[in-house]
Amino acid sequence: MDLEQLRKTAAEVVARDDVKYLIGWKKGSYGSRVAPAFVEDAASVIELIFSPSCTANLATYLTLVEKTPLPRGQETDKRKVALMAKGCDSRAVVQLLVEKGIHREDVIVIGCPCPGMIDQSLLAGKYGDTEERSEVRWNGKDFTLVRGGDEIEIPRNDVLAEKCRLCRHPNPVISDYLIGEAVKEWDPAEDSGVGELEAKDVDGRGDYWEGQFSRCVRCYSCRNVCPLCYCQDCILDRLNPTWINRAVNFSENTAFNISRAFHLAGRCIECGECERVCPANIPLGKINRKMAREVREKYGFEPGLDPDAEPFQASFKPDDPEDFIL
């Protein structure tokens, strides 16, 4: 990644009168972690980075910029918001455009071709965790951890995030500015996690998910981080009528998680944010990827690729053979 080009482009964008701010990444205060950066002026672009630690999907913030109702006397700021976006992030932007969650004229996308992101938990588990400021860099197909003056070479597969191992679109599918050259796409690995579950019988799958969902604390982190869960009035929060009780038990937890999965069918762009933030380490990605694969294979539909497409559940093909329907 050419940081000079990134920061120069960012400075030009935030200097525009019609831009409110730019959302990107900056170094965090702990280890090699990063944090969201909201850059409002050209002088602050020096904070911006793009590294293998920039795993989080910042598209979530696009639907959090202006939440109504606004405080009394405050008017909606109609200026544009700029966003740094990887391949999966850009798919979230496209899907939000398809669903009219945002409008194209309101967002500027700075595309960042992605060679692959790290899983911080894998990095900490294999190479230790520390409060000391450190940095992870790309080194060809692999990574380099710079910590305390030492440079530790890390094989790609040791710490690569699962979403990147399975990624089919590492380059931004939509952008107003593209930083650097597009990366060479790699063949996605076999989704062994979904495959292992499919190999189980019905009882085996039930036992597996009972063990997982029983650990759910219903913190709603998965919903809150998801760029496609942006309804101001979530049906899963309603008490009158009550769709899901507030009790934290296997039955209600299952209803919550399965409801989310079906709400994301044909919409999930497989960014892995739900699983990344889950404090109970529930493999939520397996459910969403299974649903995404069913939609892709049975209906030939993949969300987040065409901003002019119809939403999956609002689309219809008269020539659909429907061979899989009994």
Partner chain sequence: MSENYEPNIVAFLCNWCSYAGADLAGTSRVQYPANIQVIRVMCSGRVNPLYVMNALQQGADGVLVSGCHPGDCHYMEGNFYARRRLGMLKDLMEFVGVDPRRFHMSWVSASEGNKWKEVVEKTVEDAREAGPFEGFRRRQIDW
Contents of the next structure:
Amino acid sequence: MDLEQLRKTAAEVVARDDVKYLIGWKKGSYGSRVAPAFVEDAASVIELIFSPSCTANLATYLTLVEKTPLPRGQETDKRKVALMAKGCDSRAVVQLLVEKGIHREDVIVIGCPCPGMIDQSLLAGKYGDTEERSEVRWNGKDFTLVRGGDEIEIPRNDVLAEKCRLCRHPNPVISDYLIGEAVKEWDPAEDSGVGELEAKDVDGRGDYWEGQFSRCVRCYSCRNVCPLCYCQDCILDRLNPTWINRAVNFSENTAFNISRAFHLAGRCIECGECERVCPANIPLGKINRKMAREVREKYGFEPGLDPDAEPFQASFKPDDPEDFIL
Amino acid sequence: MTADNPYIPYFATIEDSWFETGGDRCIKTFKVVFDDPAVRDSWNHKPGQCAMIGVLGEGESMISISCSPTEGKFLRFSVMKMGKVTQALHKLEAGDKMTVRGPYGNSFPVDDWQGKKILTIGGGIGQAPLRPIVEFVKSNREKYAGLTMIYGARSAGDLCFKGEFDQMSKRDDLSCHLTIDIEEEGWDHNVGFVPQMLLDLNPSPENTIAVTCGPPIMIRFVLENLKKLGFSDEQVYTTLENRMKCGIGKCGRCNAGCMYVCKDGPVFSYSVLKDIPEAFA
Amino acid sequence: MLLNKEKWPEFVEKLIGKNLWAPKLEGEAMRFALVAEGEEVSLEYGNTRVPPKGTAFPQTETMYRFQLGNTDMQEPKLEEERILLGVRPCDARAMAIIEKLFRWDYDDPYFLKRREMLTLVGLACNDPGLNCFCPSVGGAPDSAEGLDLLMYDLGDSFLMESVTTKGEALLAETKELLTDSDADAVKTKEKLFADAGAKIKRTVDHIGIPEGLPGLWEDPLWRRVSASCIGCATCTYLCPTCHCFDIQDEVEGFEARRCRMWDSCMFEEYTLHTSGHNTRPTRRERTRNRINHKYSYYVDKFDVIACVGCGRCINLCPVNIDIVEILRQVKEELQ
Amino acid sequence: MSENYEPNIVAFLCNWCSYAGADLAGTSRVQYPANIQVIRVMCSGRVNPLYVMNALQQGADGVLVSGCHPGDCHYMEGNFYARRRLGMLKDLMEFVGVDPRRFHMSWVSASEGNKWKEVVEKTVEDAREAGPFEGFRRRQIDW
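Form predicted on its own already given; the form predicted together with the partner chain follows:
Entire complex below, previous chain first.
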């Protein structure tokens, strides 16, 4: 990744009058963590980075702006937001465009081709973690961990995030600026997580998910972090009528998780954020990927690729499969 | 609310209920009496306090007690139809039961105010917590130097406790000023906003306590205007309202700055409140 | 008293019949769970993912049951004694801290009863985690506050020190497994835990923060630190001192219950009035409230910081919002 | 499973076809199992997946959604949306461990009283085979 080019482009973009800020990455507070950066002026672009730690999906922030009532006479800030987008971030942007969650003219996409991101928990598990800042770099084929004065070679598959192993679109699908060269796409690994579950019988799967969903603490981080969960009025916060009780038990947790997954069927762009942030380690990605595959195979639809597509659940084809109908 | 569990409510039967205003967000007043005679006798609230009233199966809501303890062994609540609980409350009629626990919060220091002139400035449903003061002062009129009431609403139909004002304006030991925002037929009182009316009346701050309650925007301008009239911060009281669940300082959500509205409030002197920016959020 | 590690399985065995809860691996993380017959308890863990506050303040608990149209209310029976084995000192301290709130003027019967039924057997930290900062906020890797019994891992044995009569009773019950401690053991302990304290790298300088925080009300700092917040409840649900709850009625047919469940100040609807007005409308206000509540309001009311430095919110924040970093910035602004 | 277990089925029927079809079955005195509780909705496209889940949570052992045949929808295309959405819901529920025999969808027109009978029989039979639903049903409140 050419940081020089990134910062130069970023400086150029944030200097524009019609740009509010740029959402990118900066160093985090400890270890090899990174944190989202909101860059408002050209002087701050120096803090921008792009490294294998930038696993999260920044497209979330496009729809996370709370709209508070404005004092009389003030107008909403209609300036554009610039976004550093990997392959998966850009797919989220496209899907938001499809759903008219955002408008194309409101966003500037700075495409960052992505050679694959690390999973921090895998890294910490295998190579330890430190309070002191460290850095992970791409070194062509694998990763290098720079910690203290040491450089540790890390085989790619040791710490590669699951979503990246399965990734089919590492390059941004839309962009206004492209930083560096497009990366060579790799063959997605077989989705063994979903495969293993499919091999079980329905009761076996029920037991598996009961174990998982029972742990859910309903912190809603999966909902909040998801770039495509952006309803102003979420069914989960509704009290009247209360579809899903707020009580935390297996029944309500399952209802919550099914509705979350259902609302993302045909929309999920498989960025794996829900699974990454879950403090209870529930493999939410498996459900999402299963649904994404069903949609792909049965309906021939893949979300987040074509900004002019019809939203999957708000459209139909006369010849949709109906073998399940009595 | 039993001795060992403050979350268990008492049951109270609605003796009478009537609509104060109409419309989508209509206000209904309930006059309720506790089922348990022991509770009826031991219950002792002060003007300004609130109670958690609710309907089993729907939930509870913090509502100010809109009657003075001097009125009798009953409670009055004026409830605006807003959310899940208040909608359920509005379905109740005379003879139905509601749950009540409390009284919660601090109260207006009416005893400390003896010998002073009392000025209440209310807007809309904000008159509900002020009514106990008015009633309390009315029944202990000799202990107070004066009582002036300013009360306004959007329209004549939005005024609460209408029936009581005629009688009040006939008394010569207190003055009652009503106002509505927009002129309408058959209205022979003032027309204009409450803060403006306050300026027009120009009450003297001397030996006076001003108490205000109403929509946040009204409170803001009333406080400004009181300042213009020369009221010091210590002379001005207001009440706050936030979302509440427990009413006893446990559930955490009602704080404005370091003040828990359910326990440290709802009544605040402006001298305390002015240092808490969140109170005016 | 000393417990040789060879006797450890026997010690656990003795407690198992008594509703013993200990950290168990669930998913990829540790969580307190009931230990069944014949199970091994391992104390090889940093800290549990979800704090043990749930044993006294469950995520969802029934306050009372009733039938619609009936004035009869049944309260739950909370008379089940429970032993928690391997509680970290920070989590035990947190229990003591939130107990102050649950005793504030009105006694909270549910929390206090459940707390009374608990025996907390602590385990001092030999190897604190990388985001631990307990010494900065009044704790220590071997703090006994809130515990009934504290165990120190001395390598081949546990040094057991009772803190309360409950702890003493537990020691008395298992006395045939214990040997008297000696001066050496105490010396080893002191050395070990001085070292453990020294391993903690992260620090918070809270001097002046409780008084100074309200003065930073409109500081640009809050927008800066909350910009990346996604508004989830990870930091608050996993916080051992967060105690906010919501009360909801649940109805199934004519059977109903009023129950309470954890709530989080990071949720938008937490302070949302029915009118649509929100006193904390954006993540800026909500983040500000979280920090203020822990480091200022609670100090104002109960004279103790409502943060025990367990580091969970730092470890688990999806977007690396770091309370130590926020407090560093607060301190900077104050100077 | 007890010998005399009778499944509870909640059926969401569209107002224009399936409800009329069920009506016809009734007026024609077609005998079909009485395990079914009918909820009339204006269109099968109005059936929110939450309804299906809520029914299962609150004690249904099986759920049936029935609408007009493709192309016959009173609202032109409501049942096409329903087909896509509920088809996916079925896949999803199967993946998280809900027996696929518990959820069915059918097209029954206003004239198909006999088809209605077959659909109900099939649904009840499947639910009976699957047994009482214990999955994520709201369990008795327990302290």
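Take the two forms, find the largest set of C-alpha atoms that superpose within 1.5 Å, and that set is the rigid core. Residue numbers count along the first chain shown, from 1. From a predicted model like this one, the values you see are computed outputs, not experimental measurements.
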Indicate whether Ala15 shows a C-alpha shift of 2 Å or more between the two forms, with the rigid core used for the fit.
no
Superposing on the rigid core, is the CA of Glu75 displaced by 2 Å or more between the two forms?
yes
